[in-house]
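The chain that follows stands alone, in the form predicted alone, written as structure tokens.
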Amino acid sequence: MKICVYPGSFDPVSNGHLNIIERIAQSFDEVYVLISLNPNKKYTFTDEERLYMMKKVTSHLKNVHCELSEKLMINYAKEKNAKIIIRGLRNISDYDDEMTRFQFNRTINENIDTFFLFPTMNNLFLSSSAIKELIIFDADVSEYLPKKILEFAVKIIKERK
């Protein structure tokens, strides 16, 4: 059985994230979307809200499981019997960060590899931070967020700005 883990903050989940999830769901038997709990990050959405949004936008994908975890990602992957971690790359900054993360992960567990995917062209520039900023300034973000969570995400961001 081919199992992978796709970790991230997903604060909020964007169409770029969803695009990657839908693509990996076609190639793997089981996909675990790990909503990371990083104590060094300040999230706009609560852990439960991020999990709620992810479950809502992936409900059509029967082999996708969404979970929260405070565990080190590589240990979470091992626990799920995943041999692959999926990471999205948008630009050279992402590459630099991911290369460091990849090296640490391989040092901890050389049996788990990392695959990098690029989002499609219309999602290449998306970032959750940029989307939140656009919402604060009342821009239309309907192109960037999944329709199933658009109203919910916009409402929360405006309330908490």
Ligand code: ADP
Given for the second form:
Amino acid sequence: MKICVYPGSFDPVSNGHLNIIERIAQSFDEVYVLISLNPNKKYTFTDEERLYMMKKVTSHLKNVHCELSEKLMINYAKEKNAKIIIRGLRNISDYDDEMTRFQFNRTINENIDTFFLFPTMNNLFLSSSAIKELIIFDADVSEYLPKKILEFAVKIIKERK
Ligand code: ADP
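If the one shown is the form predicted alone, what is the structure of the form predicted together with adenosine-5'-diphosphate (ADP)?
And the full complex, kicking off with our chain again.
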């Protein structure tokens, strides 16, 4: 059984994230999307809202499971029997962060590896923070956010700006 974990803030989930999830759902038997709970991080959406949006946009993928967890990601992966962590790699600054994160995770559990996926061309410059900024300036973000959550996410971002 091939099991992986795809962790992130998903504040909110974008088409870039969804594209990665759809691709890994084809290669793994089970995919656990871990929505991180980091008390030191300030999110726009509540934990429950981030989970709600992720569940909604992945409802067509039967082998994708979405969960909130406070556990250290590598321990969460072990608990799920996952040998692989998935990360997206957009640019050099992602690369620097991911290199450090990869080494850190290896020191905790060397049996769990990380696979990196490049975004497709149309998702290359997409980040949750850029989408939020565009919404605050009333730009059209329908190309960047999954249709199923577009209205919900735009409304909340405008309310909380
Ligand atoms: P963000 O950087 O947008 O706040 P997250 O912290 O939620 O994203 O990221 C979770 C994972 O998704 C990370 O591995 C990140 O590199 C990846 N990711 C983020 N945006 C994209 C994108 N547009 N295309 C592919 N992967 C992405």
